[in-house]
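Below, in structure tokens: the form predicted alone, a single chain.
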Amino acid sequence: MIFAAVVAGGVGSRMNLFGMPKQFLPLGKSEKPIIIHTLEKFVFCKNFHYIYVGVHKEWIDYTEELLKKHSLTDKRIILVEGGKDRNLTILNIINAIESNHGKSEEHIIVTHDAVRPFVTLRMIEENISALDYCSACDTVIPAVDTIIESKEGNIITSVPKRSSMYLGQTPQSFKISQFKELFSQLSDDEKSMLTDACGVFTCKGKEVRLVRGDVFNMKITTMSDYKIAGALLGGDMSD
């Protein structure tokens, strides 16, 4: 079976606006959610059986009225609680799947972030289609701009050559099995250093794919990013 994860667990702690999480925010003249903005490139898509969300659990009840108001009944929508991070929400949302649907080792699931409002049909479809070939894959677009690390900060500790560095967006993608199976070897320390679940795949020597993103698949993080998507949906800049 295939799966969507909209991960939306996180409370907003560098843009809490009006005492709501981000993904809550009205965007564009329609004023619609953030989340529902994303949910609804989802429910286009109709190879999914099933489209889950991971959800703080104060604000469950919030996300269930949001989708009646905007008319989003479609029935394989199904909210589950979030967990403290990132791989955490995913993995409730996995627990959810099997106990819902079974264990399967053709379960797939395609992982977005619920702040990615701008994510295409085509990017979806085609982290779908690479499963076909893969245990994993993510979405990256290619980096523009010189990479620059500094480990302290203060000075350049390398310049990576450009045309080897991408930039990751999501959706990010991968068989359910083989996740579960790798995130339980991880130690805490691993636990705590990734950030999603493509970290997990290449921490263990896994071999990720890459789909083609997209500029425009921006993360709402700040208020600049907030500002920016708003006028993308025809919103005012200076709001």
Contents of the next structure:
Protein chains: 2
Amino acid sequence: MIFAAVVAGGVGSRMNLFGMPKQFLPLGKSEKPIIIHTLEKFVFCKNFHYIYVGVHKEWIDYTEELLKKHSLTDKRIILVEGGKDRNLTILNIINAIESNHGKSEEHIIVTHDAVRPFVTLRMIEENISALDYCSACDTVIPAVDTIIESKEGNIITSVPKRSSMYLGQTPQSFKISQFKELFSQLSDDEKSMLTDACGVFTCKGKEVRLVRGDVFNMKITTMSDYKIAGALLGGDMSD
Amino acid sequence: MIFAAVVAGGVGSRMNLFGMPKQFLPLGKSEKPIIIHTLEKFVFCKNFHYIYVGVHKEWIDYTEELLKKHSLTDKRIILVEGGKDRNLTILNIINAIESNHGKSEEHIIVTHDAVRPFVTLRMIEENISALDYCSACDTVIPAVDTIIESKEGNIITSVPKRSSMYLGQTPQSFKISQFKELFSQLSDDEKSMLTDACGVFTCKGKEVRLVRGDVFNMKITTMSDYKIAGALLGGDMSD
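Since the structure above is the form predicted alone, I would like to see how the form predicted in complex with another copy of the chain looks, so please show that one next.
Entire complex below, previous chain first.
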């Protein structure tokens, strides 16, 4: 079966605005919350059997209300409680999937940040089809800016060759059984370091294929990002 | 003396629109060309003795007309012919500086991409003051997206630790005499690899300090970037 896992577990420590996590902020002239923009893209993809959404437990009721308010009544959407970080939220979703639909080597999952509302159907579908040939894939764009490494944060340590460098976005997709097996082999230190699933596969020597993202598929993390995203949807940038 | 070097030598092979290089495209409701937005920021900084602009020879007359049309009549602005790539354009500007104002170990230069119109006075001034303590500095922002290395372009090679990774922007600033000395030591292969001045300093083991950039200080390279930049200025995003 094919599952989506939209990760919205955060409580918004980096951008506290209107007293709510950033995935719930209104975006564009329609004032539709970011997470609703994102979920609409997933609902549009008919390949998914179920679309799981990991939300902090204090925001589950609120999210349910939002879905109703914005007529997102697709029966495939299932809310589950998020974990302390991205990977733990994904593991909670995996546990819910296996509990609801059983274990299978054929289960694949397309994970996505709720705060990337400009994901496209093309990216989602290419993630799904990439898994015909490998265990994991990652959506990326080539680096346009030079990438700089600075270990201490004040002086350049190295300037890696730009043509080999990419920016990782999401979706990140993989076979559920493989991820569980690899994650269980990680030490606690590795778990805290490897904040995304593709990092887990790469660290354990598994092949992760690249899927082409888009510069528009931005992650809304800061106030600047939020303004850019609003502008992309034709919102007012004057304040 | 303190010089600016605004690099606008390109002829726009990556984004050919309206038959002109991208630095000349109109931006925002005012329809002011990108390069004019950029130059206005530099003119605003009173520290500069001269503001050199490197432009492809076929576009020098056009640029002169633009400056007049947009009342950029500041006597500090000097147009010079660009070179085949970024570093060669900077070298052309350095040659013009030394020919016009003589050689000096005290000459510093703040280089900037013409297609980054959202540079701020704060960034420019921090570049200048960083050179009180070192030979070169680079304007960067912390990586928000995971950085991915892929040597072949289809499979992840490595996922470097994100907290050590930054995206390089411009301004990049340095002492002119040091850059000339280091650049003259490069092999032809190194010259073609090191497409930015800070890479030259790092490659030769010199300390390059980081200056804080901003996500807004984007480089307009593709049509998507151009749309985002227009939106940031309140232009029409509907097409």
